[in-house]
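Starting off, we have a lone chain in the form predicted alone, written out as structure tokens.
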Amino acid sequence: MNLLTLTAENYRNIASARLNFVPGVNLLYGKNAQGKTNALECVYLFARGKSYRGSGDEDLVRFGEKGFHIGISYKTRSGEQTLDYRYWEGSRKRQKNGAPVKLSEMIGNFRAVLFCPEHLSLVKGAPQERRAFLNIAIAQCRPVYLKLCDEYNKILENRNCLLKEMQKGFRYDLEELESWTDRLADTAAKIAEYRISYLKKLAPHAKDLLNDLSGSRETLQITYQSEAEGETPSEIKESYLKLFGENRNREIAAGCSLFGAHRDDAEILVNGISARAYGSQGQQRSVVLALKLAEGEVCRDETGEYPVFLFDDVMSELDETRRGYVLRETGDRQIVLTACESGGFDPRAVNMIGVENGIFTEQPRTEG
């Protein structure tokens, strides 16, 4: 899969722009706060369905305007495709190849792997960082997983509301609690199965990549961590039901659900030792890079094509060895990255686009 073009109108600080991309490495360079990240955010919005920076659509509109319009064209094995998104005063319109689509129908068409500075906390950060990584990666390969997560969150919200009412003594409806508990256990088990299956595919790729990055000095292991036991949905569900049953009074006292897919984690070990607790900063960064590249490998295994790799201002966070690995081992991958300077990039091999105050200037390729 290759990104061909990006168009944007009235998006953040971009009044109007059209960018062209090529296979291989594409560089957006310029000083901070000029629009480089805004362009990558546009692209990734078509993969994730929303801003990865936590902004609502209304926050993406250029100051003084009432809406924005963004679109991409990209090439797959099936040919050239287009995705289009318009937001105008609260109204949203999505299109694929000119035909209207829902958000759920848009996700999974254009696939991308994002690596930004915030992702450096993927190893050392809280469990929700690793759960978010898994959720986003799985949803791009299996869009139905996104619906499952939405369903789980609604069930969890309702169950927690009931537990809160029971905690405060407003009502004590065990029959209703058991109904929500069964639904939560069932959905949590399905989510856990997806995550366990995904990690089994991700782990070998990540292990090989870290082995390459470390010069065969470091071995990576990743395992799914959950209070529930088992690997099949039925086994996991029964384990959850047992946990809920044995801890009913604890949950009522706490006023919330103490077990479920929203509490699970992924344990990352380097040479048999916790990377989160004992890994050096260099090791942790290598692990994150390996995980992100491995995410792309799994996507290729699942879909037959590499996703587009988006590296937002992370090259300065990586040492020369890791930067060189990213740029040297591109293979069939397309990479779009941002940096403050163009120095250090070969103009014969890299498509360079200067960025200043929301204006994008494509630099002519140097022959040779």
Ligand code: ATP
Given for the second form:
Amino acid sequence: MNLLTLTAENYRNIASARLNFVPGVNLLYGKNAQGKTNALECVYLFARGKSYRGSGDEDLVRFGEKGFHIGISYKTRSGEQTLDYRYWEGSRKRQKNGAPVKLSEMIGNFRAVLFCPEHLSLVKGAPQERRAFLNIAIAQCRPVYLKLCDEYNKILENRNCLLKEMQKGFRYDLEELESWTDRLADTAAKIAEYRISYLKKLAPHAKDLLNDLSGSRETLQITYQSEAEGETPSEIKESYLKLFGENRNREIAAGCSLFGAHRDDAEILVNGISARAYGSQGQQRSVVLALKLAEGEVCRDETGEYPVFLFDDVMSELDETRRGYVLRETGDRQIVLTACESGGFDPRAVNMIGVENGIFTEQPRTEG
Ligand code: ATP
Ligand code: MG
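Structure of the form predicted in complex with the ligand, please, following the form predicted alone?
Below, the chain from earlier opens the complete complex, with every other chain and molecule after it.
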């Protein structure tokens, strides 16, 4: 999959822009606070459905304006496609190839893998960071997974609400609790199955990639961690039901659900020890890079083509070997990356786009 163009109007500090991308490596370069990350955020919004920086749409509107309009065109095996997103005073319009689509119908069309400095939290951070990684990666290849997660969150909210009422003594309805428990165990088991099977596909790629990145010094293992046992949905559901049954009073006392897909994690080991607890900064960064590149490999295995790789400000943090690995071993991957300097990039091989105050200027390509 290749990104062809990005257009943006009144998006953050971008008043109006049209960018052209090439297959291979594209570099957005410029000083701090010029709009490089804004452009990547804008592209990734089409893959994820919302800003990855946790901003609401209203924050994305250029100061002093009432709405923004962004669009991409991209090429897939089935031809050229477009996606458009307009936000105007609280209302949203999304279009795929000119026809209106819902948010859930937009996700899964344009697929991208994003790697930015904050993603070190994938190794260092709380379990929710690793769950978010899995959720976003799975949803891009299997959009139905998003619906399952939405359903799960609604059931969890209802069950937690009831547990809270039971904790406070406002209500004591075991029959209703049983019913929510069964539904929660059922959807938690389905989510766990998706995540377990995703990790089984991701792990061998991530292991090979870290092996290459580290000059065969580091072995990566990543496995799903859950209090429920089993691998099939029925085994996992049974295990959850047993946990809920044995801990009913604890859950009522806590006023919330103590088990489920919202508590699971993925354990990452390098050479057999926890990367979170013992990994050096450099090792942790390499693990994240390996996981992100592996995410792209799984996406290609599942859909037949690579997603677009978006690398925000990470090149300066990688050493020469790793940077070379990313830039030279591109194969048929398309990469859009940002950096403060254009030095160190080969203008014959890289599509250079200068960024200044929200204005994007394409540099003429020198033939190599
Ligand atoms: P760095 O190299 O420091 O990461 P950058 O080029 O990636 O810089 P961006 O994160 O893209 O910078 O932000 C560019 C500018 O956009 C910032 O100065 C920020 O204040 C501005 N900005 C953010 N949101 C809005 C908005 N809604 N309207 C106008 N400007 C905004
Ligand atoms: Mg930035």
